[in-house]
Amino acid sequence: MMPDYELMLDAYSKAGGVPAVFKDSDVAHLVVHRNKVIGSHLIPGLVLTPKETETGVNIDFRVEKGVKIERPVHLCFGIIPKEGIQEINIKASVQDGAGVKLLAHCVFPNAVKVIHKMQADITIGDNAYYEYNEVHFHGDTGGVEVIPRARVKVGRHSRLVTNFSLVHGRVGTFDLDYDTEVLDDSVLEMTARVYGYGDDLIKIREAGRLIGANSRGLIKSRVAVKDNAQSEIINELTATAPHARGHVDCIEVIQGRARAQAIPIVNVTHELAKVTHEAAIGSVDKKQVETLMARGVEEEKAIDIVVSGLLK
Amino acid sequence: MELVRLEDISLNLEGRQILRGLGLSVKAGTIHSVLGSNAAGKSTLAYVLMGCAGYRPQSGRIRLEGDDITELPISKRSQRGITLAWQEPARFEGLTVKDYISVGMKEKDEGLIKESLHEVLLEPTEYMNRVVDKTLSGGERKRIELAAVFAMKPKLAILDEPDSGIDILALDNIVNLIKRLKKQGTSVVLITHREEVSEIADITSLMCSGCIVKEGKPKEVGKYFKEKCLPCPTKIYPSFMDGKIKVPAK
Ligand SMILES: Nc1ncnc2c1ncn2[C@@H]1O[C@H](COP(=O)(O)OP(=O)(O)O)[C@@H](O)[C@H]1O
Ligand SMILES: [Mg+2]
């Protein structure tokens, strides 16, 4: 049998990851295999140190004032066997004048009884930047179940991004919820991307609160549910300075039985604030799947170029 | 040759009907234009030859190349050598010109994709990896919609009004796509409600309510077209005017 770290980047690779990062000493990353750092590599400016403990492993991650990490760091998260539990505390601070991207593979590629908890506590400075993409990587079992928590709280003059993408096998029960607080002259930008189908259980709750003024904020969802799969998102931004703006742009996709919920939340307490919203939910564009189909592509796989554009 | 024919097309939707006992002939190699006002029915008739759904007609048949197709799902006549440019075309996420102009190609060839961007005066090296998304203006994705067309190959084109949207300066690099379909081969439909776009077919067919009431020599029939239809405030044609339909003699 293959050693974890081998299985590991096996499952990293299939994930759409490049393998070849991890032995590049101008990036720097962190392999975790259920609750055991098996791999990791620092590089100046930037803090990364993980601690094992009894079900996971909790990560103190800081870029230094002023430090701008050119690379993106990379992160792996996963668990091989059919059963286990992971779960992963993050308490991320990006100083002033900082910035940093990161990209996160979590691959559960058997999972029949795998749980997945991540619970991030994150602060960004002043002038600062930080990019957070999660990609996801399931097996077609449906046995998983993946629990994101994040806190942020951006500063001054300051950009946060995340993008969170689980479009490859089964979601099984997925329930995330990210939260964030910006302050004046920043900018939020947070997009989940999830396609579901069998049984899998869809929630998401993404927040933003633009306390500060000319903040800028955009909630960006796009979820595809087919079979008996189920959706919910919730987005919400409040705008409570002046001139603060956002918006929510969601849209959701529904095939066969599957259904779906949007719950856009807009509250806007500052008279020189605006936040606007959009959301559509229902069965594939039918003008988008004709054009197609007046190609010559067959209906089936129309809908398909449709939806993997969306989820792209 | 006769490339398609519809006969006696009638289409209700929601009740009311919107074709009236179309008939019309497109014969292999021409440019045939279909003129008429606004609300004539002209995308309906669009619909209808492309099998969209909800446009099946209530009684009629399609012929392509002699062969019924009235009961042919779109993808099945595309597959035949039909395809349509809609007059609004739709936008999609996460998808590249690039990927958008391949998916007609029967041969995914980059040199083809590139030189259909140059065909509508669109810069591949620009456009290629653009996304057909909301971040392209209306004119730039109707041009990448003919651009689609040309890199097909098809055997009819329908194109429901290239010119809508498209500026004038650009309408003769328009006209000048649609004469180059005809040069590979392209038969196309050009739907169109101004009589000088009209007027680079071959022949012209004039839509007023639902059918088509008169086809003729292009320049004659927008001549027809201008004095008689433009001026006209009902847009209903005049045998129409009681209520009973009338399809007049061809
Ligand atoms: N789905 C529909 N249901 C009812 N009436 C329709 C529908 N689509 C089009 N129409 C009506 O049919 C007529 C012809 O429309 P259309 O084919 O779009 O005309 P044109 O393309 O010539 O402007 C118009 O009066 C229009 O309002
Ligand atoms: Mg029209």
Contents of the next structure:
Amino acid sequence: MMPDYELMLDAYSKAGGVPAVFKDSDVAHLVVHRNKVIGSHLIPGLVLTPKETETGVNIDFRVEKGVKIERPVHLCFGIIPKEGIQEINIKASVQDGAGVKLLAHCVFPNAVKVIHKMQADITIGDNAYYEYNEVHFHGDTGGVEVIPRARVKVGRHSRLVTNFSLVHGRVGTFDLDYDTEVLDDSVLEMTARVYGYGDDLIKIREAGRLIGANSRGLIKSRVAVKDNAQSEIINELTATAPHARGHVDCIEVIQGRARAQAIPIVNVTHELAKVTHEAAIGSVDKKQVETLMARGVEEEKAIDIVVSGLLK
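For the form predicted on its own instead of the form predicted together with the partner chain, what are the coordinates?
Below: the lone chain, stripped of partners and molecules.
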């Protein structure tokens, strides 16, 4: 039997990752299987301290003042067996003038009864940059419960970007809740892409509070559900400062007996601020499907291609 590290890298590869990065001395990384740190590497200017717990790992993450991490930091979290629980608690700080991009893969290829919880408290200083990209790879049984939580504070003249993707394998039960506060002249961009089928349950809440003058915010969701899957998407932007600007953009596609709900919330309390929104729920574009079918693509495959295009 392959050891846990090799099994994790195999699942990481199937999720779209490139295992070779874990051998690159210029790339920082951390690999966690269940509650064990099975691989790690640091580079100058980055503090990454994991502490194993009974059910997961607590992580202190810090990019030191003025340090720009040139290459993405790679994280891999997962559970290879059919059952297990993993609780990841992250306390992150990107100090003034610093910048970093993270690429996290969460892999649960054999899950029948798996729970993955993540709680992140993130502070981004002034003139700083933080980008967090999270990609999930699940098996086909739907036996995963994913519960990510994040609370983020963004300083002045800074930028926060988050991208969440769960489009490979059954979703299972997914309940995401991100809340962000943005100060003067800073930018927030949050994007989520999820594809649910079977009896998957999807709940997403992403909220941004533009409390600084000239702050900007964009919250975007792309969700597709089919069979008996259900989704509820709550995107919320609040602008309370002069010249704050924000936009909420949610598109959901339904097929079969699926159900989808979109709840855009915009709240403006300053006469010089502005927030807009658009939300749409509907079926797959028939013209696009018919065009593909006219080229010899079977209907079910054509629908999958159109949905995949939306999620990309």
